[in-house]
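A lone chain, given as structure tokens: the form predicted on its own.
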Amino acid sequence: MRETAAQFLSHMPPLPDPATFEAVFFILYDQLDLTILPPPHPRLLLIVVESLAYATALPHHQKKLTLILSAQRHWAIAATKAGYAVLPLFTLGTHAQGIAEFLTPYPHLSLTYFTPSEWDVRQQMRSLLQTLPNSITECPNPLFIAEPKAFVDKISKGYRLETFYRDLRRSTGYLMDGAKPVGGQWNYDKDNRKSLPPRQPIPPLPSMDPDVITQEVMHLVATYLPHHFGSTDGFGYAVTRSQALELADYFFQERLPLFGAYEDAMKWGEPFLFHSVLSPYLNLGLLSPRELCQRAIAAYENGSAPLNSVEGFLRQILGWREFIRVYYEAQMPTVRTANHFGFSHPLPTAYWTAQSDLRCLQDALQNVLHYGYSHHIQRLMVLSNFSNLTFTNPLELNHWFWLAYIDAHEWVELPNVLGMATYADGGILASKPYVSGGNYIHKMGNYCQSCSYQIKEKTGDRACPFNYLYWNFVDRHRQAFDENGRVSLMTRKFDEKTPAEQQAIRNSAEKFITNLPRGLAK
């Protein structure tokens, strides 16, 4: 791989000497934000690692290796036309490894960083401490709004995202006004499920060409990681923070309006609908949080965008994102392990190949396939969904989320997964399982008329096997359900159908759960 490395160190000035630097700065691949770093100064050395330990300790999608490592050299590219003097390290171990060998050689530099968003790099990181005799000091992550030590000790049973992001909006004064949300109301979920009209026009999402420092990187990653998941054809995601801005500002001209109305919809061959896709780009640092919710609140202001959408879009970030940093923050690392329900079986193989005769299941594997990305309705009630019902290891699922979307760092993901969607985390994070049968598809999807399956059929083999295999979930797991007054009717909906009808479900369910085939494909 070390023709890879020369052909990037040919786009930076010449290499500057370590030896006549007082002090470094580490940047990692999610913190690309210029405007964190102190300024230019001539014995600052700012240092970005590319590791081959990280890159390969799953296989992740070819695309986001491509998408982290074309960011990182663009934007190693950006700081040197800053004024900034910035030195490219290789590494086949972890990025602290890289680091460490590093600075061996130059005990008078003094290291500084922020703090790892990912537990392993956080750990790895802190080890340095007892390992090498440089200053060393760990800085706060400023890539998110809330402060993790004033909410920490309240993740708990009962502590909600609604409660937390009522206190962000609080303190933010994001749509605010004065002491009273904007509009009299703290969410409008209830207009933001509507199923899209057979003839609604969807903007397309545009295509940012890849030059020719992309191209080296999509050679890289094809040639060194060529048995990862998904692959390199047809990269077209922005990889510096110009693009992610014109990207940024087609969503809020040409999809936010609708965003909110279309949040829970579905449509085969459509994987994008009217969502900003800017999820990739905040998690690298290429856009922030706050300028996002800022330019969401002026869309609204000026009658661009209406308040449904801008607080769906706002709730995204400023809830939904910045609460589940602090989840992880708190629950880590025990929550790695949790496995609530005790599922065991291997992820079903359709992950790995998109292929299944399940017209949903089908469309929103195909969309993380070739994109390395769903949005968040089929990730949470199609694939994470169909996981749980079918009594799947929710950690293979997790693996497998982490690995599979470009904008999927462990503390983002393992909240999503472990937390709402598989409720492994027995209840912590979301308040029930998010289960459901075939009929909420049906309603916010167009699957159904196309699919192999009868969605009006409750058991046997031409059934929808979302049907039979939620009954069979609210049989089997009824704890869950009664617990919560939300959902406890549906256990006592069960126990109402007759003993033919609940036999017959159960009949169903271990059918297709038997025969479902599972792991990779040989």
Ligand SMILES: Cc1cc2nc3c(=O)[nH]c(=O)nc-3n(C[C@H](O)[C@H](O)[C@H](O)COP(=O)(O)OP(=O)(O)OC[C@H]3O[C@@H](n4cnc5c(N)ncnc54)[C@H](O)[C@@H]3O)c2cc1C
Given for the second form:
Amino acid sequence: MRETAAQFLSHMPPLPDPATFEAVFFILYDQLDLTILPPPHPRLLLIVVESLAYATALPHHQKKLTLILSAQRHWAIAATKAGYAVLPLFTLGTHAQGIAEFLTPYPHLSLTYFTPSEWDVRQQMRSLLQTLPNSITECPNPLFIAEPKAFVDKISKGYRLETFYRDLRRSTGYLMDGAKPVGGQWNYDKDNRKSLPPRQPIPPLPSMDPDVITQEVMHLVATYLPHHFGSTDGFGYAVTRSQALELADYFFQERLPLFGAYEDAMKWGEPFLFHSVLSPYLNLGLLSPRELCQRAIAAYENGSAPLNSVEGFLRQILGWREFIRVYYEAQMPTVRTANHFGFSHPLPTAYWTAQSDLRCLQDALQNVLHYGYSHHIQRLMVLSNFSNLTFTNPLELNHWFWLAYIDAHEWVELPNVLGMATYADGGILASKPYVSGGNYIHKMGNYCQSCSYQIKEKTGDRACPFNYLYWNFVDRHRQAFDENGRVSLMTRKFDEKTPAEQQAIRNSAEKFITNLPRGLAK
Ligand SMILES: Cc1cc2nc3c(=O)[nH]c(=O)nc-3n(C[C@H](O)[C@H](O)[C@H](O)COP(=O)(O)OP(=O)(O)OC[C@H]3O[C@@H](n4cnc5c(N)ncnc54)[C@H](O)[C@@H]3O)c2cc1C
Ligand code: SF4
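Next up, the form predicted together with the named molecule, please; the one we just looked at was the form predicted on its own.
Complete assembly follows, chain above in first position.
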């Protein structure tokens, strides 16, 4: 710890003496936006904290820790260049403990901070700092578009994304023509479900060369946290705002036009397709949701991207991302233990090793192990779907998503996993469980032709496991389907199968679920 702190401090100007300041502003790892700060002032000191307790609370992906630490270090240097006095703190404890240790000898210093997005960090700050004699101010977090207070009471069964999204379109005026949506429709989902033509060229995702600061962090993570998920090898994520902007420019030029059409497509060996891969930077504050929405709208207005892509992208950021955050504010902390179906099986071993003979699962898992990333449809319709269909404990899946993904912070990861993907909250966020058989994966991806299982076979050892696992799920959890008009048809379809077909489904599913290796590989 001492060695790595000294390495980083060698890149900073001489450390300021805290006794000479009046006010301290604490900036968290996911608030790395210089524009949200008060202007530089000779009596104002900024502090950032590297917390070992935070980094090791879960075995987070080594690339994720590299990203967070390197981005924070680069931000501290950028802040000094912008005229701020910046003091980096290092603690074995939590962020709150680091700040409390620092403030104790300086009771004259006032402290201001923005509400932390993540529950634990927020609670730790609130409970520990209250005990200090210093003047403490917590300001609303300015890094989101929606003000949660206006919506949290509505988050109960029935207030869905679509209503929220329309409300936000109206209040921001984004992609609006007076009171009407531009183009006359609120969504273009029907144009956004194309599978990828085999010869469709895919623009490569640019990779950033790690500079000396990033290399030091990579070394630190690989040396001291080698048991964490994944590795630092091949780290190429942006770690500064200017690099993140470069990647955003590239997205708007090269990928946005086809983003909509191929939003749900999957292809072996192509982790990114036409997705933006901007979530890691949005979630750290290096990019702002407003600027990305505005740039997407500008791309439509100047004719460089079609409406289905621009609306689709806006829906993700203005709609889903903001909705998810409001849901988190409304449902924490009780949702943390939600397990509607009561599934108790440990996570399949494949999630740790990325080895599976299900071709679609293997591709998604390899992307996660290597990049800490897979795109939305792989997260939802492959990884979460498989977890649901094999009756895996959603709380284990939730922890895995939190630690394995480069963009995972609890406020955004948990609602997606326990709300959207697993129905663990019993239908507060989503109107139905997101489960499907192999046909969906077959239609949207190119995996099945090279898989050792047969997509056309419905039961038996050679059949695609998603096929019988899906019907087995429908049968076992029919209430979740019966209650919902959109999917109640599926239970009726199961009931129309012959008793022999039904029994074959149950037998195949039981055999597969019983034999599925679970838990960390020995
Ligand atoms: C099980 C599961 C877990 C997820 N965990 C995370 C997570 O830990 N962190 C995270 O940022 N997103 C998460 N998502 C949402 C979404 O999958 C990712 O935001 C997206 O894949 C990030 O890649 P991208 O930047 O290329 O996204 P794009 O496809 O380019 O979408 C653009 C942006 O829209 C936003 N967005 C899209 N969908 C969502 C959503 N459902 N919730 C929140 N933001 C959304 C993201 O900021 C994203 O960068 C999860 C989704 C699922 C189903
Ligand atoms: S056959 Fe089934 S398991 Fe294999 S790739 Fe296709 S959907 Fe996945």
